[in-house]
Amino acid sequence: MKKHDQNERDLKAIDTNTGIASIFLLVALAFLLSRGILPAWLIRIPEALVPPLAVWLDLIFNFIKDDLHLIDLTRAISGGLEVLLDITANLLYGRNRWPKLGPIPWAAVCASFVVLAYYLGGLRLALLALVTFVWTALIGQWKIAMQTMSVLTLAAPFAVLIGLGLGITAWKFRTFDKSIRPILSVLQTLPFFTYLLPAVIFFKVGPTAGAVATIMFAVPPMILMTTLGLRKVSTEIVEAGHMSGCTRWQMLRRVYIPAARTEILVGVNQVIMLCLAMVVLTAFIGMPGLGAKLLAMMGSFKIGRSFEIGITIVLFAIMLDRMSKAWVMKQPVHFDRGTQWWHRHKYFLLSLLAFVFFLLLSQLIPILAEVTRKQSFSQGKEIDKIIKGFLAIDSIKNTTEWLRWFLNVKVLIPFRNSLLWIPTPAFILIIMGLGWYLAGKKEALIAGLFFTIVAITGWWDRSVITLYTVISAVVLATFIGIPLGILAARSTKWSSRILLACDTAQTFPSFIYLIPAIMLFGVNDVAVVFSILIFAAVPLTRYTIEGLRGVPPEMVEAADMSGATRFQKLLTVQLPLALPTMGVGFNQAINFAFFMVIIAAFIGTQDLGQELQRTLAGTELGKNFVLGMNVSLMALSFDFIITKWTETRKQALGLG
């Protein structure tokens, strides 16, 4: 009965808010077709009426870094920053500073890293790690990916620390934690532009402001996955603790950490990979390593080394992701009273054996110090013959021109054209009223509130293109995500395999993807868009399997008695109990497009990420954070609509 009465109270919301949206969409239908007589201030924000936010936010930022001297304390902290980099780099590729005892011949960290990856994953995970580092130096990359080394070995365990220290004080105070979360919802959707230019202004330019931009990127899921783990600590274990005398902070040490060590683990996992994928990206701010040559390299279109340097690039990434997922899932050894302490950390012993062999045996052979440029066999001019040679074929150079031509001419100028012709109230009403039909009155509400705020700031047209860009990679990523997903579905085998690689292309940082689509189509909008679609279509795809997957199979049967076939199947039964789930995919493709698209501001477009490219040339910190602001609103909009659907969703089919 209560059931009943529950889907009786979610149909008449349904309705309700069918209607209401209407009323939204109807409005802006009006706006549309009145547009000819709409006066100016309708269509667009006037410009006298529009805030000088940037100039206000430079005053309140200028006001924090000299009258409050904030910047003297960062200048400190920069220094302290400085001399810990300084040791890393000397380490590990020999910049000539204290304690100059750099670099590390490479087989000899190859060699522990080897042995410690046995430890984590076995056989095929020290695999991983020997072809990564023996790539890396054969190829004549060691050097540069030392560099981005150097400065994730320092960001990593700060990053882990701050983390861990924030997502204690979340757990521990709840006024803390409601206070954080809106802002940690703020930064997981800022652009990256936006952390470098604070960095650059407060903590120097090259690897200091590298590390600093880095850590505050990945910052926020240790938190978020500290203060979750330590929430799901059951009650037994806590009373054990308390019963066995326990003060509060061995609570805090033996109990409660130990408890939650699998999340606070995925949090690291998280970290580390977000610092590699931001410290790729410092490469903007003067930071030297993978990312910088990879910038360098693609800036002259120099395609064959940019592809060697992005297999550098992926290899690092699955290898850490790899080895630190490896640490989440080995649960600790627990040894007899009175076992041999040797016995108890052999692997530590094994590596620094391995370690201290190596080091000795590059003194005897050179080679196992280093591999110079001329004994390297980095083959990028071949690879850039090949590349140009396949491209020049008249199949596929036809088909990618017509392709060019084709989405442009057709597709995306007209779709965009569109989207700009929009009056702003209209368009602001249209977002209402979709978000009113698919989530309710507070997330639309707040839609609308989001994007009057872009529209005040003088940004709209830039905004609209942004928004333009991200909907269209969307969309065509759809086309490849759901039916992949779909036919993966059908096989367990097929599943496991495309799962699997779905997981490998999201440790891919984000620069590998721009690769691709300047190959095949050059530098235009195509090509942005094509890096955002194969960025975007990983979780439609994953989701959908895991959606599909996941459907009970007593629902199943039940479609095949009643003699449906295998097309009226997934029509009727298992997208509509699979689409809660497909729509966590749909959140984060969104998501995962907007990051993007900031990054594809280096291919060259007309959107707020060629904007906050330009704020780096500068000091315009207030208009950095402005631009930054109005993507992560947008993103944020759709994050709250379809979060909200999806919850409402699995609700009305009993499944949350």
Given for the second form:
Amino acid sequence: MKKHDQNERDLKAIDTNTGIASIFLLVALAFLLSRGILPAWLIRIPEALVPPLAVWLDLIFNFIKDDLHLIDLTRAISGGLEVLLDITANLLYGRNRWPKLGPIPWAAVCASFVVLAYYLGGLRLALLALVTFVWTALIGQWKIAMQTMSVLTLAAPFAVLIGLGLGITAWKFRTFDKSIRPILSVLQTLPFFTYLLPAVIFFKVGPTAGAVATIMFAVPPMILMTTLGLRKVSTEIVEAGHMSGCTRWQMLRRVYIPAARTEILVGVNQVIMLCLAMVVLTAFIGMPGLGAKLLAMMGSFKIGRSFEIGITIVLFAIMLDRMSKAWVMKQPVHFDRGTQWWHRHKYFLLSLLAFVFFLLLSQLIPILAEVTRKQSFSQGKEIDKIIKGFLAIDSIKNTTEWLRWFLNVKVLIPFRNSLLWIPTPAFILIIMGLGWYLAGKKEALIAGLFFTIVAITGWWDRSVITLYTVISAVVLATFIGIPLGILAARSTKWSSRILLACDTAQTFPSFIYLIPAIMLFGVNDVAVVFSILIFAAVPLTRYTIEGLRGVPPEMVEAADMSGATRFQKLLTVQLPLALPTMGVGFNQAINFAFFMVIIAAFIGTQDLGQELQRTLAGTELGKNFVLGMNVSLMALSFDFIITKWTETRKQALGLG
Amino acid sequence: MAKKPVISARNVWKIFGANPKKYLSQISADYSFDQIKEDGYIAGVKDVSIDVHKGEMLVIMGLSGSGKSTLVRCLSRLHDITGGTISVDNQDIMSLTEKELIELRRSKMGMVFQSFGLLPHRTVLENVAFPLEMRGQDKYTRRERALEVIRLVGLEGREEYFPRELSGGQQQRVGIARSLAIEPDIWFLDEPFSALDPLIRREMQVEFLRLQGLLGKTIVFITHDFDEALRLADRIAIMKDGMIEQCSTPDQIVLNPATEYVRKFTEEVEKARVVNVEAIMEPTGKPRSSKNALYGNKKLRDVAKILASDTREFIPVKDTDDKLIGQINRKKALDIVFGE
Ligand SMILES: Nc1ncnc2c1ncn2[C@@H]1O[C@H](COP(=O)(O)OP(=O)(O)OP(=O)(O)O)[C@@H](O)[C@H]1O
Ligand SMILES: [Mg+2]
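Requested next: the structure of the form predicted in complex with the partner chain (the form predicted alone having been shown above).
Following is the full complex, with the preceding chain placed first.
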């Protein structure tokens, strides 16, 4: 009975929501119609009214940095980090630092990793590790790959430990949990550039800043997974611990953490993948490694080499992802009583043995230690030729050129111009109206507030351009992702194949998506939209499949029994029921797009990303923050609205 | 019973919900379970007072959801109670500090959980040795002790298995072994044998009876199985909606059910298996011959044959020293045997 009342109330709320939303939209329409006679201050915020936020922020930062002596603290930390980074750098690629032992021959690293991979995931994983390492060495990219890895091997454990510690604290203390949650969700939408500059300013340029930014970037999901895992430990296990007389520390150490193993390891997997994504991006602050090389190669349009580096990055990404996932799945197996210790630690010993063996062997066969430039199999130039030849084929060339022309002249530029044409207040009203219609009062007001802040910061036009890029890419992505998802969802086999492909594609560092875009369209707006489009199509496809496959079979059967055609079934039963799940995918696509749009700025756009990138060159921390905040505020507005919408839809459909 | 109770619970309440303490202070004790439910709270345990004496085996029975597990969790202070007092060895357990509580559990209490509560990342051996480890026993001693109890529950050869590699019954035996390992004075057993096959179940019952008789353990035992209850119980407490409907010896429960609910609950039980000759004995008016007298501690079912063949109206009853102590009405006894 109560539930029924609730539903009725919800329905009423939806009615009023629609009403209020249309009022907002009507007022916005009035603005649009009367644009010609509007005073200038109603079209854009006058320059004079824009508060010098960046200056204020700079003052605050300087105060914290110099007067509160935070800089001394961070420099001390960076001193410690630097020592550790020097060690990994020396071991992995022979940087001339203590302990001056490295570089370790690639074959030795490869061999011990292959054994580890075999232990974790059997033959296939071992093969994957083998291919990855051998490819990297033979293509002549071992050193740059190890430059990247030397930061990763340090950043990932740090991020895991910090995340674990904060996660445990959040789980123990409700208030702490409540206070960090909003911070975490902001952190997860902050564009990565916002991590980079503070890292550069507070920690020395180079690997240290890269490592700090990477750690900061990777910590949030670890915190969330840790609290999630600890909350999920079954009460009886906890009670068994209590009845055994565990102290608090014993409870945590012996009961909770081991019992939450799975979630914690999932967190570790996410940390590793985020670290990889971020380490690659630290190229923007001059960190040497795969990212920097890729950046340089793409900058000088050496497609062949970019392509090769892209493959290396992708291989590393897949390998790290699969290995850490295999670790999640790996359950301890028992040994019979009386098993010898060497048998219990068989794989560890084997991997050690392989390591030593190849270490010695590489003394005799130098190519196992290092593949020199001349020996490498890199085919950069040849690939360049092939690709350029391929693109120069008339029909291909005509297609890409036409596509570029069409997108640019017919779609993108008109759309951008019309967005820029809209007066600021009308824009905000439209956003609020849509928010009110889709989600409700709270979300609409928040979105309105956020966009107003964006307007006040004085970066409105660039923000709108950012938004235009995001929206056009996501809209185009839905044209690809949703049909693909619908097609794939029709058979189990194809669903799992495409889902696997999406899974894999999501592990790639975002940088990779620039390569095909540049390859096809060169360096321009269309390439930007194209790269975001591919990036954003992945979650859309994925959640479309999951949504459609998740429709309860009895409902589909009911439609079948009513004699619905396949198309009718899709339109009337499957899609409506899958819509909330697809909403999640849509939300992710937008988030991804915001992330990617900033990276794509590297190709040269006129949005916030480009400005953000400029701040990296100088030390404009305040401006960097204002820009980052703008991106984050816009992304959060969408996030709130869509999340709320999917939740209400789910409840309305009784799926929640 | 002159002995002092080991566990003494007085007016214990356990209410689940948003703000149970405040809620409890607002309601009166005769609020019904359903009234409480309408207010959005659940009365897990409702105004329960009970004593458990040293060396006693108290069996708690009741339908699913009647609050058995909740009561036991209150007694072991796994739940903080909402109202009332519980003392263990004359110590109010709600006033114990964390340290004292840990000490109490390490030294005196043991528990077997309804769904086992095994630590998934530890082998059988490590699970069983876990409480010993917490007590700070050295590796060698705890290993020996753990192996001993593992053998006792018949799991030798599986010491190195992980819980997920065992069947339900085997997992349950690990849980039993874990609580056996420390030989606690007070034992809480929440359906400890529910997943065992009849043979092992019987063995385990015998083992617990042996330990109880030998070492004078105090045991609170939850079961759904009346046979088991009858075999083990000194007293049976029957719960409904968080309250104890009746707590008494088994024959009192079947002969004089306190409420309609208890009567229904015990309806199916074969009374002659429960009731002793003594229980329906009456004093002899004048001295009679003790010829063919029955032992007072026998169950009626075991003397059914004699009851059927002996034609006297009253049959004399003697104690284990063959001393005449009373007589029973043969017709009344036969009525019980035939379930009238
Ligand atoms: N942690 C809890 N939070 C809320 N309600 C609870 C909690 N634990 C138990 N309850 C409720 O208390 C009531 C009694 O539960 P309890 O587990 O004690 O039943 P039980 O008699 O042991 O049943 P079973 O025979 O099925 O084990 C149930 O209605 C249950 O839903
Ligand atoms: Mg129970």
